[in-house]
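As a starting point, one isolated chain is supplied in structure tokens, in the form predicted on its own.
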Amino acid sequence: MSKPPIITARDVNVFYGQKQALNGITLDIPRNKVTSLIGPSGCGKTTFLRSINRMNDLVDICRVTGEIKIEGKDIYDKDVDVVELRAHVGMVFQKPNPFPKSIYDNVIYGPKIHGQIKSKADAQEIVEQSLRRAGLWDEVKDRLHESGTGLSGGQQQRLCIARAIAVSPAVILMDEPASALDPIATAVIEELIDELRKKYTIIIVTHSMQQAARVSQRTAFFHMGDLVESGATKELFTSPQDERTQNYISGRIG
């Protein structure tokens, strides 16, 4: 029997003031898989991503209706602790954004805030494990107390991934995590994503259909605030059901 989805979105609408950015999105996100959100600029994919950890709450004029449940719990319930939610659902942004602190302090920042560290040995273990999972440990283990901002772009992005996984999230959201990186660093991040899905559920917004095809098992195509279709990545790219998907994949809209 297949596992129930980790995230279920039902009839999710997002408004910025009078403007509706998402129209009744209903989507299931399977556990331990990579789900890509694709579509032209301004189609709502990042808005949807940001509604999964309530980042849209930070925008005063933003209003969300409908239901998003993670592991069966409605994340927009009034008793939900948003800080805890964001530990459970990590986020990696488009541009690497390490804190202006040491590599060590970048990784340990979240676990400290969430009271997950009982001892110095605890801290050391979390830092090493997170950096290993992010494929960065061997490159930085001798310079943990140097600034994270001194790393290369690709290393900074892996540091941000280490920072996201240090608090043991169930889900990692990635908003175009490789768009600011060169092809070699991008390939490293893509390999890492494939490795991380054994332990985490990953949702990635990407402009690159090639990237979606390489890293994800499921793909959802957004267009003008609508979820046009979603399904297994291979099927969506080879035999899309909707003409708009076909047009986007073949480059006729974009």
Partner chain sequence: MTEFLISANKPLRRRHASETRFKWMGRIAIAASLGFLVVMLVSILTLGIGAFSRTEIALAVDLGDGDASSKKIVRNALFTSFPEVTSRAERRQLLRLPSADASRELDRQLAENPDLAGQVATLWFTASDDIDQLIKGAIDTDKPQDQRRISDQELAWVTQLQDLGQIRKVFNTGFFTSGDSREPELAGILSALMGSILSLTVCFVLSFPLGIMAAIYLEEFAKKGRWSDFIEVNINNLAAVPSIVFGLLGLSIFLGYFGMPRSSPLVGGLVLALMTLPTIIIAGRSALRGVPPSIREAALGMGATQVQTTLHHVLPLALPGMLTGAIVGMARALGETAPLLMIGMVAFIVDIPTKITDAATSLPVQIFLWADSPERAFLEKTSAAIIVLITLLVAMNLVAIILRKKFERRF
Second form
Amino acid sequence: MSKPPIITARDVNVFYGQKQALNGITLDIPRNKVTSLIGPSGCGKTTFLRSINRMNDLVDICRVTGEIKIEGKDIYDKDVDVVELRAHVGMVFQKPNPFPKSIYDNVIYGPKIHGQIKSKADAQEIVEQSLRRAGLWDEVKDRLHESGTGLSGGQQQRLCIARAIAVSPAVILMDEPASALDPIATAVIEELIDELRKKYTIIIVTHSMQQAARVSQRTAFFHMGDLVESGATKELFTSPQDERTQNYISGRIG
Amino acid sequence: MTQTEISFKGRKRPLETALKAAFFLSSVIAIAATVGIVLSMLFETIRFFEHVSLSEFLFGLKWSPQTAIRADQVGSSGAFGAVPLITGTLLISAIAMVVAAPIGLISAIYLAEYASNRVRGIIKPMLEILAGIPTVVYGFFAALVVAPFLRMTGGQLGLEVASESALAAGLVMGVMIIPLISSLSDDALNAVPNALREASLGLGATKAETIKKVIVPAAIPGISGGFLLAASAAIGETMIVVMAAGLAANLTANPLEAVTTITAQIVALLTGDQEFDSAKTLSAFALGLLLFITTLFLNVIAMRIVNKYREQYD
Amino acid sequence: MTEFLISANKPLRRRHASETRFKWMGRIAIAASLGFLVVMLVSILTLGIGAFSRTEIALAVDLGDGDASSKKIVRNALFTSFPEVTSRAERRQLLRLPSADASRELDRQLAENPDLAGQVATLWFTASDDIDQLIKGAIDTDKPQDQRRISDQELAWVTQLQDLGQIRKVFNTGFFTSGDSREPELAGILSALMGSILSLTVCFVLSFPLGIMAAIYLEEFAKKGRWSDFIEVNINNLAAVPSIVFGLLGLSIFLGYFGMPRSSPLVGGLVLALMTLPTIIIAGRSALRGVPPSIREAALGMGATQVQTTLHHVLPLALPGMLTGAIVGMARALGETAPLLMIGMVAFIVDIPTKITDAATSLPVQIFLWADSPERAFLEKTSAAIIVLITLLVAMNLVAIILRKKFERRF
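Counterpart to the form predicted on its own, namely the form predicted in complex with its partner chain:
The complete assembly is shown below, putting the previous chain first.
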């Protein structure tokens, strides 16, 4: 427990126009662990996730105050380029969204735009390694040049994960990555997440408490824009401090 | 484990900045075009009003822009009263609307409320064909077939029909704007929430009663927006009137007589040899500006109505 | 008790009858519009179909005298064919059997086939428009002589030629390969067609990239607010401005202010581009809106810039839709007449334009010009030109539909 947290959020407020979506969130995200954000829908967990790689910038009326530091650097500073930020903080979305291109092109796209590719062999190497890490290599190695949209839902999502890790980010944000998948594909993804944490820090938003319990070491519970409580997953689920958390995990709210 | 080096410093991307600027500038061209239209006509119009007074132009009852060849000839200045052109334009547009409004609206009602999806899928594109036919074709057909036909029929009924009657041009123009009215009315009818339909049917009204008493009244704003756009298109239509309505600037409300329109006069004034700076040439720009302002006014109102209506049911 | 459920009671029956009437009104309204369309297209088709064939007359020409002018050779051939015609007036009439261009046709045939020199050969010549119309049955021979364009005398000659097999109808290639002419039998649409092609090229080259870039700005980059609303209102208005007003703009700014060449496809294309721009922008925006946001998020989420996201992912997916919109816009531009009249593309053009700065006309303007000509034969040409124009429009729209179908994608 000596390692400093990779992300520190301090008093983060997010507004959509007049409406406040997050109220002064303060949270540390530990390195090489899976942190899950849980809470009823509309609680702000996804908003918080999307403010970590500044995807909220895409919404014209969205405004963020407070500070989020990654490796000590405030990502809302003026000199931060969101493009560079997102190269270090990858994201996997709720619905698998491979580009309608070949599997190969999907994976190599990130490294390409970030200028990480020096040679063709480099590219091959990155594609193979990323797909291996995403546990997809054996399934697709013979059809790398077929369209990524032809894969099954679970494979598509693992392709999206491969695509995200191809740029070797430090942090991977996952927004309910298994919600559109069947139980078997979900299990595969969950195993993969556990495997990935050796190399990456992972923050996952999930609506399933069981999933949070299975994959994460830390959990933060959000409710109506507030961070109600956070801590080690086991503790949070067995002895929640706050009544709202207790209500939620016992199924009374949400 | 060592802390990985992370830098969020961006690179400069001059190409992207240039592209973004190009995207922006392209969108400004739409505004530039509008400004260009206004300016191009405004300057010539101002010069026109150095020759002819605004009140003569707007209220004068006589239009004969033919300036004499020699300056000392009688009537060398020509007459620039636009009233006969305005009434002629309105007469032909009115005839067109009388044709297109009921046919367009009733077609739309049938397609939106009665027709099966299959029939809709066939009929709608066929009606759209009417909108895709070049106006010069309508003009040719009006002059070649419709006008002689009307003249003959009128003759049999003992009516004197001019060979370039307002009726012929108006009728054909009406057909041309049917798709405009039907497609916008169709949109408006489809936007009426189903709940209203069900409420009325649930009270025991027949389908026709529901349509007449509930759906059409609810869709009136959208429908009237369509009517205004169609009227604007009729007023601005050129080729049909150039080919079928002629150039006689008669001040009449009789659809069987020949009238001329603003657009037909613009074409007559500006095709063939022309001297710049003559009142005759410049008057075309004054007419053009008048036309632009009128249609702009109608379009803006129509779009306002349609947009407001759309929001209401969103 | 359940009497009210039975539609036999009187007011209810009346209400149902009114329902039926109402339905029939709808059917009649639709039938009226479509009926008009059919009548219009069928009458133009029947009028114009004749122009695709051409009447020719065979003449035995004596090419023995190398010094004789072609004109004289044709004259002599005619005179020898009808030796009984001797009076000057009748001979003049006789000379009007073949087209005014017969001597040039002779030159052409000689150039193609030099072996003919020195022989007496039977060659085919285009008949004059009146003879052509007669053969196609467009002239009512039952009318008294002074009410038709063909005299009894000419009628007799034509019958004689027909009996001898010296008259035939062939496909009128000339209609597609020559420019305008004062002689209806020689007039073709190539010059007008080239004018249209050149203008549309200019129009496309300008309006497509500009329209797409504007659409990209409005859909992908512009912050929603007053400014983007203002641009949007402007574009929608521009789409509804009468086309003739664009002609006035072209006349006063492109011709008057910039001094560009009058009657040229360059100016025509510029004017058409301004007119087409709103269509392309509107179609482009809806194509961009059709690209699912998840694609944008995927790209942005991995650190692509907005420009990269747009160019690498969004644009390729939206392009077919944009192209479809552009083709529809081009089809509209192809049929446009009024603005071209304003910028002087309404000239009598015999030569085929090859550059965008040459004087030219366009297909619809050619139709307008021919529609104004008094000769009966031009009526046929006008209708035929309309057939060609509508065929082109149908083809363009078909391409657009196929493109849309092919790239239609469910995300």
